[in-house]
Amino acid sequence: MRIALLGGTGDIGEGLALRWAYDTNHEVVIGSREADRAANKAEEYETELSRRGLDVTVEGYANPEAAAGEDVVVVAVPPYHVADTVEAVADDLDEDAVLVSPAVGMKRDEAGMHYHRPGAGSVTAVAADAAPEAIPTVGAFHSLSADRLANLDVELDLNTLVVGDDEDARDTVAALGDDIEGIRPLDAGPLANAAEVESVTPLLINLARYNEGLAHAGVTFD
């Protein structure tokens, strides 16, 4: 399977790209608004993987070219760039593609981080509204620590919650999550549940702030 990570030069994009390239045989494509930046980051990821004995090709292109014809397209950009990023690649998406949103809207005050729910109801819904009608949108990977993902020396033991209205698309994204060693995906139901899933992320950030030893807190369900 070919996976494009739009915004794959950022923290969560880097973590997911390295883990999929390291743990699986899926082909990884990095997207950015600037083709050169994507190509340079892809080369950095290849170097890191080569240092670990893996001969893996990671491609890097401008977002529209990165998204074109790919099986799964992860919109790994900040929440305020989700809609315009999806709209910029909408005409390039394969008719059978699955769109994935890991973004979470948050705002900060003196007490900590708080979920900032957009008018659409969730950032996943923002992505779905911007996507072509035939393209299913799935929310996943929201609460994973980008730092832990990107550090391939770290063993993971985390859950990720998967939401979306298309059951087959949820299954596809859950399988990709399961392919990463130490990640267990859990089905959280339709897209209407996305706000509850996304709101876990600011909770984890606050726990990390107020509790020593929880700098990279995640969630597991038993």
Given for the second form:
Protein chains: 2
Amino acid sequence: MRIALLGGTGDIGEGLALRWAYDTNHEVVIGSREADRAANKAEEYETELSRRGLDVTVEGYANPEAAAGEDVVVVAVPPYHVADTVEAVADDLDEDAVLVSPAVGMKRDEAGMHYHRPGAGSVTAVAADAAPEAIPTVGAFHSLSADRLANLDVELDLNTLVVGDDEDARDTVAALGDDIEGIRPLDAGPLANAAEVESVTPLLINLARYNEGLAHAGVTFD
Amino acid sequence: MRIALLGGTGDIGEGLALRWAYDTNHEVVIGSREADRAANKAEEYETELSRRGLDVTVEGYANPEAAAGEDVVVVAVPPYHVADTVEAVADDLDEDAVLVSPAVGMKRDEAGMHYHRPGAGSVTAVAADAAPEAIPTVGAFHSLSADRLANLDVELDLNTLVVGDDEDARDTVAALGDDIEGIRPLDAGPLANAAEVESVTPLLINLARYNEGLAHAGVTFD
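Show the other one: the form predicted together with a further copy of the same chain, since we just had the form predicted alone.
The next block holds the full complex; its first chain is the one shown before.
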């Protein structure tokens, strides 16, 4: 499969790009608002992968070019850029593309981080609302530590939750998650369940703050 | 320690009562709105424990008598009864008592269960607001499967999250959690972080619905 990572120059984008490139045969394309930045980062990832003996091409383009014709388009941008980013690439999306939203809205107070629920109900719903009607949107990869993903020396053993109204699209994204070693996707059901999924991320940040050894914690359900 | 379980005739109350009675030397007192019901359930628990060779006394009283003079008072009632239940026992609480809130507000729609955040910010905050000012309130034991707790044949290996403004009270409740074999408490910080803690419970219910083998799942952070 061909996977575009819009915002693929950021932390979570980097982690997913490196893992997919390293663990799978999927082709990874990095998108950014600036084509140069995307191309530079893509080269960085290639260098990192080649240091590990892996000779792969990672391409980098401006977001619309990166998204064009890809099977899966991950919107790995901050929550307040999700709608804009999806709208900017809407016309370039393949008609069979699946959109993936890993972003979480949060706000901080003295006690810790809190889930900041958008009016749409969730950030996944914000992405879905901005997407063309025929393109299914799936929330996934929210609660994975970017640091842990991006460090290929770290073995993963974590769940990721997949949520969205289109079951086939959920299956596609779950399979992509499963392709990364040590990631076990779970199905969280339709889009209306996305807020509970996204709420895990601020909780993880709070647990990292109040407990030793949980700096890059993830979550497992069993 | 002496632990009162108000609503100790319900599912989560039963699970905690049996585990504390079986795994620890803490004295467990069951509370209910009706003294008879509490006494009958307490006797049931004694019978279950004695079948396993454990000769312990479990007392059962109406909530105010159950709460009176106890070190820790767990308000194991449905969320809409939390404020009433706390108010009903307020005058009987020991001045050094710690109140514990395991309840979660939820509402169901077609897609699944959703966190129903009370106006106070969390059910733990509802309990804290109803409690006398000098009594610290701690949220804990939300995400533990009642079925798994109540079946003493099942080995546990789960986290529970402890949240509340009083650090000493959090430590007391965490220690009580730790006394149950296979429960590892984590500190989620002050009361303002309780909504993210309580949100895990509807998520667990949704994961149980959409995935095989997660019917009584719990959560682990690492």
